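For reference, the chain that follows is the form predicted on its own, supplied as structure tokens.
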Amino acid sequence: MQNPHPGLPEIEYIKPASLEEASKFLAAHAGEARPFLGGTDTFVRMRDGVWKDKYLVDVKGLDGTAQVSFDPEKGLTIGAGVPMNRVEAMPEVREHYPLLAEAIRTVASYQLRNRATIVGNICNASPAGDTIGACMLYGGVLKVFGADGVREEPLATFFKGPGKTNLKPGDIALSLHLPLPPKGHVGRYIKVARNKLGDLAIVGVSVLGYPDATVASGFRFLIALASVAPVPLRVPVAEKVLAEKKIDEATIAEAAQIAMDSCSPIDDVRGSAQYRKHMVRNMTRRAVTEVWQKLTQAA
């Protein structure tokens, strides 16, 4: 079978000296210029003819985008150009953000994760992004440079649809900040794909649980779903059930059913909508149960 897209189109590579220069160029060439970070999605989509940009604007290394740091009082800050493997290997990430580390390890191959970035994963706004759920549950906030200066974009309101976000022409995502997670938290990311070699998620379920004396059950659970709606999805009604009722198998099953009823997946070559919905229920039940068991063992 002949490859309809045998190679990349001709692209002009731009290496600005400053954020201001990069932002002005991107704004002046809206629709034909794109910020360039890891490039793992960019080159594939340009090769396949999905993206037809003339310019790639390399923003790696500008104003802290190549840095990652952990502050024991403020949390984790990940520069936009930091590869996933570098983040996953940090002892502070494995200790304080284990759900993020677990999600990173499911992304494609080790070799690809040497290039892929978490901020790039977020800004591509794929509903199937593996690391987005963990970043949302940890309360992630993007730092963005634009025409009006630097602003913050909480992930909770950042996604508008497949490939669509709050970013405007000239905007450059600089870093992602994750505040300190709740004490005693436990996380779990479960993903189903066509194979175990880091394929795109057919369904992804992220669950974060922690002790919380202010709710009736004594525990708070946060749930995020991937690849089952136009945007990465939180399930607040299911989270409320787990906060207000005694945690047992029946309550977990009720929350899992709510998660299933809350999503709106599509049929595609990787799985039917019906299959995805049933997998959401099963995987949510399994993830919440595993988190619940670890929380009670630690209590």
Ligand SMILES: Cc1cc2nc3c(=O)[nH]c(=O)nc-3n(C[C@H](O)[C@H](O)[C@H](O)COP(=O)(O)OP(=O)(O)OC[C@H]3O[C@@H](n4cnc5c(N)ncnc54)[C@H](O)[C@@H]3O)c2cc1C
Second form
Amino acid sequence: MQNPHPGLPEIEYIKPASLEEASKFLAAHAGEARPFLGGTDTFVRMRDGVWKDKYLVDVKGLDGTAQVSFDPEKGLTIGAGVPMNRVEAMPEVREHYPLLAEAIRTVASYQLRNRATIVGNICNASPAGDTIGACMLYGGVLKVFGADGVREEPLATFFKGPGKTNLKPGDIALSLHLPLPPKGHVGRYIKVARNKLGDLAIVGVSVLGYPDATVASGFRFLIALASVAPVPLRVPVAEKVLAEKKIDEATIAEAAQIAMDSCSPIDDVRGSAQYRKHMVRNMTRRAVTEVWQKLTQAA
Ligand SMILES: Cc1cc2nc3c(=O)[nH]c(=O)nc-3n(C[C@H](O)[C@H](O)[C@H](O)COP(=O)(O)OP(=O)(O)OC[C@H]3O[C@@H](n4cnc5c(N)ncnc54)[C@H](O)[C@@H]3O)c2cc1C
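Give me the form predicted together with the ligand now, not the form predicted on its own.
The complete assembly is shown below, putting the previous chain first.
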């Protein structure tokens, strides 16, 4: 079969020497210039003719974007240009942010993860982004450089629609900060895709649970859903039920039903909306149950 998209179009590659230069160039060429990191979304979209930018601005390596660091009091800071494999391999990430490590391992293949970044996954703003749920549940905040200097963008309010975020022309995400997670937390990411080797999620469910003596059930559960709404979705009503009612099979089933009723998936090549909704209920029930079992074993 003939490949309808045999190669990339002509693109001008720009490697600015500073953040200021990169930001000014991007702002001056709004609509025809785009920043990139690993390029794993960017080059595919350009090859397929979906994105038609004239300039690609390589922002890897500018001002700390190549560093990742862990502070036992403040948490984890992941430079925008750090590939997923480097983050996943860190002992501190495996110990303190196991849900993020688990989510990373579901992204495509090991080879792809040598290029793909977590910040690229976030800025791409696909509702199916596998690492976004974990980053949201850990309270992730992006540091962004723009025309007015550096600002913070909490992931909770960052996503506006498929491919749409609070980023403006000239904005460059520098890093992602994840505060230290609650003590004794347990996480689980369950993803269903057409195959295990490198397909986007049909549905992804992230759950983070931890003991919390201030709520009636004694535990908090945070839930994020991927690929079932225009943006990565939290389900606060389901989370509230799990905080307020005694945790048992019936309460978990009720929360899972609320999660199913909260989402608004589309039909696409990967799965029907109806299938996705039912998978949300089943996978939420499974993920919360697994987290719950681990929490009670540890108690
Ligand atoms: C074969 C294949 C399989 C894949 N499988 C999966 C999968 O299983 N799960 C999944 O979630 N994803 C998957 N993807 C998508 C992709 O790999 C991920 O979204 C990846 O995390 C993107 O990171 P990147 O660094 O390559 O992003 P890039 O392609 O460099 O950038 C992505 C987007 O973010 C913007 N951007 C990049 N850097 C910045 C910055 N510093 N500031 C502001 N905006 C920026 C770009 O302009 C672009 O719009 C797959 C891709 C391929 C090609």
